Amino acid sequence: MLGQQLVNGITLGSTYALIAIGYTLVLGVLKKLNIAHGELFMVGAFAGIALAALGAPLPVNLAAAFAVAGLVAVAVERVCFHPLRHASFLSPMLTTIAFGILLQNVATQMFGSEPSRFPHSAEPQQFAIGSLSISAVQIAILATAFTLMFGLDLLVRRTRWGIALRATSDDPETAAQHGVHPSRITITTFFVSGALAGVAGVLTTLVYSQVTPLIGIRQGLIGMVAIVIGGLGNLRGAMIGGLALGLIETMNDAYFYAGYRDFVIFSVFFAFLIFKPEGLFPAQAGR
């Protein structure tokens, strides 16, 4: 039953990484977090709901939550960031939570405050591996998560793009001097961060067959806690902590007592602010 629940916890927390990895981008660049950004899943999640209702594919739905997230999060940089660039820290972030009110009411006239479901029109099939028992679903989104994940940390490593960003992050005024254009950078790695968002709503809303207008809340806690748990600024850090976190949800819902999870996933964001701030990762350690 463990290594059951281990694949469970993976399933979960790649999706969790993959907000997680989205928080990063932007603090990276801004060195500022984009409260709006639980709210990016949660346009993605009905993106993919809304064309999987119409008969779309999942691959088409991913596509579709991809690109609505990504430009949605480009309008919250250009109506909440770009404008307070040079304002105090918190005002383009409290911009971000007035952004992201907006959004779950426009999501509630559209589809509703009760619970919106993604369309099943057979039961998953099943697979087994010795005696764990592993979904199409599950293969899904771990494919597509990790596919993510490791395209992201290449593309951020080993581009120009990532070499762009990078220092962009470092030192927007020398990069500037050398050809880069931050401008540029900041609308594409929003884009990026909302369109991995977009993606983990779909793939979250798999998992648990249902999502509201106000799923974006607690994700995006989630994926603070994420960051926090693997070092903020650090995109592997990031992506590590997102496992961590679907795995201790998962195990805490097996074998302890589900109405606890976010107790127990609280508590440790609490004692690793308390205990290790710099996270499990610090991003000098590797960004």
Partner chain sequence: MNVYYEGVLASMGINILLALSAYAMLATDRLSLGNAGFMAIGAYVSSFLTVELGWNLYPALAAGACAAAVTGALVGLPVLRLQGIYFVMGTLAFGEVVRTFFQNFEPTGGAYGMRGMSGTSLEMIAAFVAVFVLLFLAFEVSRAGRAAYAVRDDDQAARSIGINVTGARLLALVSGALIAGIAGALFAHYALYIESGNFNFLVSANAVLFVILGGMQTFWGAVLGAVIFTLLPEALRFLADWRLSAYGALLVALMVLRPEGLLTRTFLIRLWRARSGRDAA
Contents of the next structure:
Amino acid sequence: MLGQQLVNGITLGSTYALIAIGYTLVLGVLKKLNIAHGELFMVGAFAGIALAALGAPLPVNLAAAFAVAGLVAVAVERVCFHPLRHASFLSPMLTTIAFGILLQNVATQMFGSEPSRFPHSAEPQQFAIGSLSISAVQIAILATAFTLMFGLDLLVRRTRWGIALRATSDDPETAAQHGVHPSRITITTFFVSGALAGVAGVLTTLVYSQVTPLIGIRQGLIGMVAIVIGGLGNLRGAMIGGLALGLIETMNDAYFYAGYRDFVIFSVFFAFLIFKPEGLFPAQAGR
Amino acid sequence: MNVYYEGVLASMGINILLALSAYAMLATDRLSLGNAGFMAIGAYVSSFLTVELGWNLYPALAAGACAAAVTGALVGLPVLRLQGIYFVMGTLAFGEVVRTFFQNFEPTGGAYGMRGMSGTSLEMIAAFVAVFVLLFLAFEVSRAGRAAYAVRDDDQAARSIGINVTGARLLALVSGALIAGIAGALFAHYALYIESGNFNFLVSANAVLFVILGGMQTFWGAVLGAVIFTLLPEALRFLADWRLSAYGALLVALMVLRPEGLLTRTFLIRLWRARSGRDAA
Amino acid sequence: MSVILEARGVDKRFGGVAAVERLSFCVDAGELVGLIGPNGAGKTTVFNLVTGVHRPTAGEILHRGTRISGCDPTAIARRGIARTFQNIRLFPSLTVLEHILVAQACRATVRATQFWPFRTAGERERRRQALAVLDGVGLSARRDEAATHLPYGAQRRLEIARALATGPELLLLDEPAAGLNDTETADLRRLLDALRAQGYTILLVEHDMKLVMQVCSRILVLNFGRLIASGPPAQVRSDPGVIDAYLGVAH
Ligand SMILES: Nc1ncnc2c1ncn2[C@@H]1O[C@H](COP(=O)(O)OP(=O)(O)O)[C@@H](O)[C@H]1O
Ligand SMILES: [Mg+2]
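For comparison with the form predicted alone, kindly provide the form predicted in complex with its partner chain.
Full assembly next; the chain just shown is listed first.
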């Protein structure tokens, strides 16, 4: 029973981690919050559903979500962050709230406010490992999410892009003076952050089998909780925070009461900010 | 009066109160995305008192506002220790905790919400708006108002001349909570039905957007912002189903093109000088 | 003479950087003490420690024999210690006169009346005093201008006036002559002399050596956070350690 909850919790948490990573990337480079980040999750989910409705298989749906949400994220950067790059963090943050409202309403127009779903979702195929049962969908989610997480971790640690990213995040001016193109780094960062959220949108929708235009509000907040738990500006912290949150949610539903789920999550959020705002893994201590 | 116009005016009045509540904190350079939480407390406490305990509206409204203010005082000190992004997230977290609390709190209807409230009239809303506009008007020309400007401009310099910055911010937060609590109580007894979803984070965010877009150098900006951005979706009705998308796009455009807001203090001063014939320069 | 300010073995570390180390000094009532040293020597940090912006890592700071290290900046300002900032920090929303009015509140004993919106007799009296303060720094003619639109030298004088309006006994001035032209520096010198004649105790951080040597009764020299010399101007000027410190740093 507990083992089963762990599997479910990690599956859910891996999608939260994908959302949280995007927040952290943007926060790291710009020291600013993109509150429309949750809407990228929603955009990805709808992009995946739209393609699935045309009969495309899951990998194609995921790729579409990756690309569309990534591009919308770049649009968020160009519209909300770039023109206000000299303002305090508040102006772009509020602009992203307005952009989020825009995206929610456009999605409502295109897909209706009723829940949308994958046409052939939740294949019933189950695998048994000992007493655990794990569905094909869960395996797909875990495989996709962890591949992306390890891939990104490698990218950030090993590639020139990753070095430029870390340099910009530490000291944008010095990085720019040493040949890092700040605008290019920002744009690629936003693309990756949106793409990961978009993939999370499709993966989550596979489990819960439906999505609404307002789903991004909750998912965005969840991602924010995850980065606070993990420690702001810490990539691996964000991943662990996401996984922890998935576990908290699953355990709450299994052993407590599902109705209290969000109350528990947001109480954890508030408690961390008050008592441990630096999170479990403060950014300075080894990134 | 036509029911439609009355509804628009009532939500305009409530939006003005919410904008003033957000402005109170912004005036000391603290942006809260959790004022919907205070609004929820005012709404649920007053509704419980009128519906379940049969209180009169006015004492219930006062109790709701006090409950919001007391909550503000309690969470204010720990939350005000947070800086920048952390403060924004702290208030956001607070608002969501309150919302999800009421979502599950059975005595006030839990997920089913509450009904049976009534009694808010348009005149009542207008009276409260008038009272708070006067209070802000008085505050802005008082010494405390000057000190608030100093805190907003540069809190370290303000401390260096003996201004109690934390005290000023706590007072602003508690006043903001009180006003949001009143707005919530008025809203509940006007809308006749409330559920926790009425107090989600977008409500807090809208209140802040009203202030920023109206201009946050003076409280008149908050009032102006609330008026314009209540009327705007109505004016966009000709766009039918796309009007809310257009509204969102307009908000984005204004934020980017005029981040200082529509109304600035320099503009007001110029207006004032022109009227009193002193605008020689 | 009575000691106004005393530092006892003060250390301040920022992470690995020791900005101030084992610093001890006294300032007596009515003195004008210079605090000099190359860039990064820790002078501004000393001001931040005295005014409560930073807390010492070790040691303590006393004002009239009472420990103030650990108090918050507001409380320290209300004890009568006022400062200016190396990078001018005026309030963009306030006019010149309003800067003085807002600083006067430091001395207020009854704080409830601060919400009263009307011009009371007390308020008119405070305005008269505020204008007198502005007169003292030659800014009363520009009282209604936005402070941040003033020329640079006037902004520096307004910062001093704002500090004076808090009714301090000890003034900490952080590079008041920085960016001033010769006339403005001469004005500043007269102002410093006048303040001293009025009985203010002043701690002055300044790079303009001519000014420092002229106005200060005593000079403290910091280098890499340590006090390397102290004494009257003539003695400090010929101190070999001081000469090394200044020549050792490209200036
Ligand atoms: N808030 C701070 N955080 C980290 N280091 C600081 C801080 N303030 C000052 N320092 C460091 O302390 C040293 C002394 O700085 P400062 O007091 O400004 O020197 P000065 O005013 O003499 O030029 C410098 O190395 C500076 O980088
Ligand atoms: Mg300095």
